[in-house]
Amino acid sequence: MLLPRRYRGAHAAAGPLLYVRPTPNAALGEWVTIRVPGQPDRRGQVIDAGADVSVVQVLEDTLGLAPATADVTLTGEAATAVVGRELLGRVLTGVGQPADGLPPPVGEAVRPIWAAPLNAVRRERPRDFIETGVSAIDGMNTLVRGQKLPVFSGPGLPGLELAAQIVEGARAPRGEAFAVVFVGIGITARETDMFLERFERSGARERSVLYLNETRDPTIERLLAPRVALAQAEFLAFEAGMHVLVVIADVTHYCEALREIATAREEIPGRRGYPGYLYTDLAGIFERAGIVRDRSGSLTQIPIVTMPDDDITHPIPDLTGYITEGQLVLSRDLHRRGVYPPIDVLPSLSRLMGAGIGADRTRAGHREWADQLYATYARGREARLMATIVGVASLPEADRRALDFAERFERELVGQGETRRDIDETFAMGWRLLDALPREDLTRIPEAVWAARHQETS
């Protein structure tokens, strides 16, 4: 650990920056106290560290804070979190300081928030279905243990709602300790509101832990909270040995914060004016998900990325979408017809979906039974488009079948508003709308998987 070192008068300021030289014992992430006369002290952190000079970001307004009278002073402290099983149920900040009315966690150990993503040599291969209580989510783009699965929304859409009732849904199924870790990034007063609201109506405040950033808060803490989040995490995925899901609201509210802190330190842009070191930067929080070898724990992020314009070629769904297994995409004319929850299932996908179901994991024909639906979606999807050209009356009977079976689908299995189904419910409403179809439609079910789901119900 550094000693302090005071500095008395700052370089240069630019907006929320300030540049001290010479700075030869500046170490990245650490905290820095500034005192300017008859002012109160501010805080603020290193983000770029450098023997002749160093960037610290202000975390308090900088207006009246003239640089040539500050007194800065490098504590020697790095960026750390409290962490610890005692957390659960807590409510905190960006910055992990009490949002909630009680005293500071004690916590069982201090951690550094800078950690590094995991050592790809211990890592164990995703395998274990997580249950969402989301139909869409549980039959059609499985979410395994380990995994990174976005939620790509647009301006207007529900995905906060969604990371709310996933929040709220989530279950390990076989009983294991099952944690969840929200962080929400950049949101307003009204959607802290609500999230509380929600988590404490269903009781999963108790199982969970919320660090919540809002937009008055400071641009730097966007960029703590989801480490500060994934510390906590990390803790009880790998020392404590539970089963966590960390939800991370909004990524776009992130990357935004990236770009103003670049742009102040005045960096050649990248695409859009992003960084170009977007992706080394986001592949730092997505990878810290996973499974450790012997290690009993598991670490899953389920992020939310609004997608500027619906854009999803915009640089943000288009680098999580490479570093990410698959991504959920959000509709906006689902959401338009009010299906709730609005996910499309053509475009989404889990990567690692065929690991986690099955006989011994969800049900025995998962993977035949979501092929079918799929494949009779997509036809129906088509038969729909074509309808506007020739009429409905002009289709063949099979496509007005699988016409009629895609309205069905949207409304009865992804619509299920905010009712949590189990996986039982959630196949036998998909099996309930396949046995309306005459079995020479059903092409992607072998014949064993039909006889066997007849004997099930006979």
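This is a predicted model, so every value here is computed, not measured. Superpose the two forms; the largest set of C-alphas matching within 1.5 Å is the rigid core. Residue numbers count along the first chain shown, from 1. Compared with the form predicted together with the partner chain:
- Relative to the superposed core, residue 43 undergoes a C-alpha shift of no less than 2 Å between these two forms.
- Once the cores line up, the CA of residue 62 ends up 2 angstroms or more apart between these two forms.
- Residue 26: CA moves 2 Å or more between these two forms after rigid-core fitting.
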The other form holds:
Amino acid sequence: MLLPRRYRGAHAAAGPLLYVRPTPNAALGEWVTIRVPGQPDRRGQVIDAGADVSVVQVLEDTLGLAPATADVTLTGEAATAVVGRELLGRVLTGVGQPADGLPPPVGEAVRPIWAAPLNAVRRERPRDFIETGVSAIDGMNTLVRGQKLPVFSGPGLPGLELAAQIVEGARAPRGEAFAVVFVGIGITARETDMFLERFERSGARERSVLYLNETRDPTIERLLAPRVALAQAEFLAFEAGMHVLVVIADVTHYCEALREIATAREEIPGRRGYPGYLYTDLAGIFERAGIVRDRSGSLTQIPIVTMPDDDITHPIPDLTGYITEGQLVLSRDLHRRGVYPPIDVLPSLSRLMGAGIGADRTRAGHREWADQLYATYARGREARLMATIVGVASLPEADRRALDFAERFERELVGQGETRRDIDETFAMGWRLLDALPREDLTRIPEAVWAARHQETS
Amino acid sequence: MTVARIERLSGALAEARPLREVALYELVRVGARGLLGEVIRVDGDRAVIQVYEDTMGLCVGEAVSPTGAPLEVMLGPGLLGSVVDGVGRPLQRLADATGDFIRPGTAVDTLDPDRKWAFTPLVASGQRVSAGDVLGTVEERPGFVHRILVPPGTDGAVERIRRGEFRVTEAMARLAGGRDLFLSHRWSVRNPRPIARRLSSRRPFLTGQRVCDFLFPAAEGGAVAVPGGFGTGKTVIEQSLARHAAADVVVYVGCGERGNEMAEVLEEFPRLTDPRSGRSLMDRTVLVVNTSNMPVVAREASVYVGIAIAEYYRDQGYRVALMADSLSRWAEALREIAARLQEMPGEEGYPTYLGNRLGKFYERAGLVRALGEPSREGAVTLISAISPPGGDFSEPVTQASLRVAGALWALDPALAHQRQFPAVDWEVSYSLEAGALTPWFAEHVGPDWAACRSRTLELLQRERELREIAGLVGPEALQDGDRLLLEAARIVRETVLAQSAYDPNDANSPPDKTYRLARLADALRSTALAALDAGATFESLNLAAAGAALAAVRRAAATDLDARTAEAEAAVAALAVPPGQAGQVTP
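Next, report the structure of the form predicted together with the partner chain; the form predicted alone has already been given.
In what comes next, the whole complex appears, and the chain from above leads the way.
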């Protein structure tokens, strides 16, 4: 370990960056403290180390920072976070300092926030169904423990509300409650209040730890917040053996902070000005979800991505979708028509659904049931489009049935409101909708599934 | 000699000096922990090094030592069934050494140094051997013969050669002049392995996926590009191919992809059996894993490690399939490194040499006559997934791939949204090999395979036109003949082209089954059209029953296939009954 090295005065400052020289033994990623008389201490991190000059990324606002008078210390320590079970119930800042007026947590351990990658041969395959209580998820896009399943929201769409609902309603197979790690990145005070209030009301508060970096908080802190939160989540999951749900809101703000730093460093920009390593950087966060062999806990992530201008091809949702195991896409159209949660099941997907459903997990015939609902709904949506051109009357009979089905599917199955539905209720609801159709329309339901279902209801 | 020291660290790059003697692409050990790195630029006595492992915590002033060799992988028995990282280190032994999480700076060899293999010589003392000759064999897995080859660039008379049990690093033969030969040798992964000559391929690479084999067949030794936005089922296709494709050896490179998917492969493959050999699927598989959170530079190297292993088994005379998932992540790694080097960017920020590098990589696929005696033919077929940003195929990686690939299986989000899997878009996809492969299909599967294929493609094309018209006037306004074509095309899509990776009876479709279904759908269309010509109306035709019978063939178990086929043939033939009776078949 390096000893602290102290510099009287930095060489230069630009935006969130501070240049220190000479630095013959600076370490990449080491923690830096910056003191300026009459101002609160600032912290930073070495992001480019050179024998001649090193670049420090300053977490706090650099307004009023005069490099010549700054007292800069390279601490020789890596960025760490205090972690432990006692943090449950606490509200902390994006870097883990108290934001609830209580003393700083002592914790059980101190962990580096930059985690080493989990060895792929030590990963356990996720397959335990999480019942969220939301039909469009449980039935159509099933979430499993250890998965990372983002919500693709849009400005003004209730992405955060849905995340809160999932957190409150989530039940594991044997009914275990989840510990919740919520990390707010650049969210507004209103959103924070909403979340806190709901947690208070539902009693989720004492099994949660909240890391909040609000809009008014330092931008660069946003780059650390998810990593600090994940260090805590990993401790709870892999050392304390708990099942942990991590909600990250909002990934878009994180990416903007990353872009800000990249621009300040005069890096060659990639798509829409985001750095070329955005994929790698996001993967470093999302890939921390999972289950480790021979350890009892799990880490499940629900990141929230606000799609700028509802554009799913924007680099942030695009790269996120390539890393995560599916996505839940919210629809402005459904939202306008008052459907809550406005989940559009057509572009939504849970890649790990196959392992989490079926006879011993949810129930036999789940796959066929979901495929049929999906197929008929897709046909109904197509018919709806067609109807706007040729009119409902000139649609074939089967298309008209699918059209009616699509309406009911959106209103009744997807649009469940705030109520929690268990998986049996979700199935019953789906079958009720399918019952309105003649058997020959149900091409995805094989005879065996059909017979079993009718045996059950009769 | 002065010890070289780190002068600058930025992301995955390190600059060190003095390093006057190092070569480009020479491997170096960086810092006190000895992280693996590769020299990518030399400027006077200053070298720029890309580091394969996480550089966090590295310190300016730490030592750098050259190794004198480029990035190599150790080739020999024990590769099959193994899982290695992007630079060829076996993940299981990394886990044994460092636990659940990967710590940088761990050195482990690709092959197990302690395992002993029973070697049977095939050449005798005194015999002259040259590069590529088979020295002898080792049974690598039950029933799998691993041929031990004279390494490229080596020849001479055999002074002695012994039968017996050897570790991979123990000499079992010696050439005159004192050169020892081992069960394994090292190969620099960025160099293609030498061959006698390339052969032109007349045999298909059978994937078990109907839409690929029937409509857009790939040749053995060919290269296929599989671009698709997220959620279009790229990984499902690659994994289905790894399971069902007709290959002796499968090398699967998970390049910048998800850890949980790798966990799935690792859990399932050992339990699944390879239908052709009856052995565990893992026995024919080598996994190269660089998940997206592993260091980016190792991602760039991982595809080369994969193809070097593939070429090695090709040289032994095997048919090897290389799945690269995904080349876009490889290209992005290249871009990331280029940006750190402040290179002038080309299209979309990718370096200008992207097309060149990609082309050279694709060209390592092929059907070849291997070097040496006895004469052997081997093939590397390359299936590369591409993840175009926003699903837009005009981007550089897709375009550069299309210039060199022999077939395109384009995955379409609209099809995926309709749950039409595999979501191979029949309007965009193509195969340059289809013509050359026609004789093989005619001889081994059915004489009218090609004719059936072109009628099917024509039907799908016609469907698209009709759907456009129907979109304007409504489907009810179409003539009976056109409505029939729409329905027939739907049946082709749902029973021939769609295939469920989760249904054990449907996940793999041998050519015979593919042909049966394709012919049944073709007969359905022609029989029904003939019935219309004979005076039947569209409503009077019981297409639903025929369609259901075809769907039953699709889902039939192998033992049931003949019975279901006979039923479907009857259902199709029933379409030809006179219209007066047809109206009464179903209520």
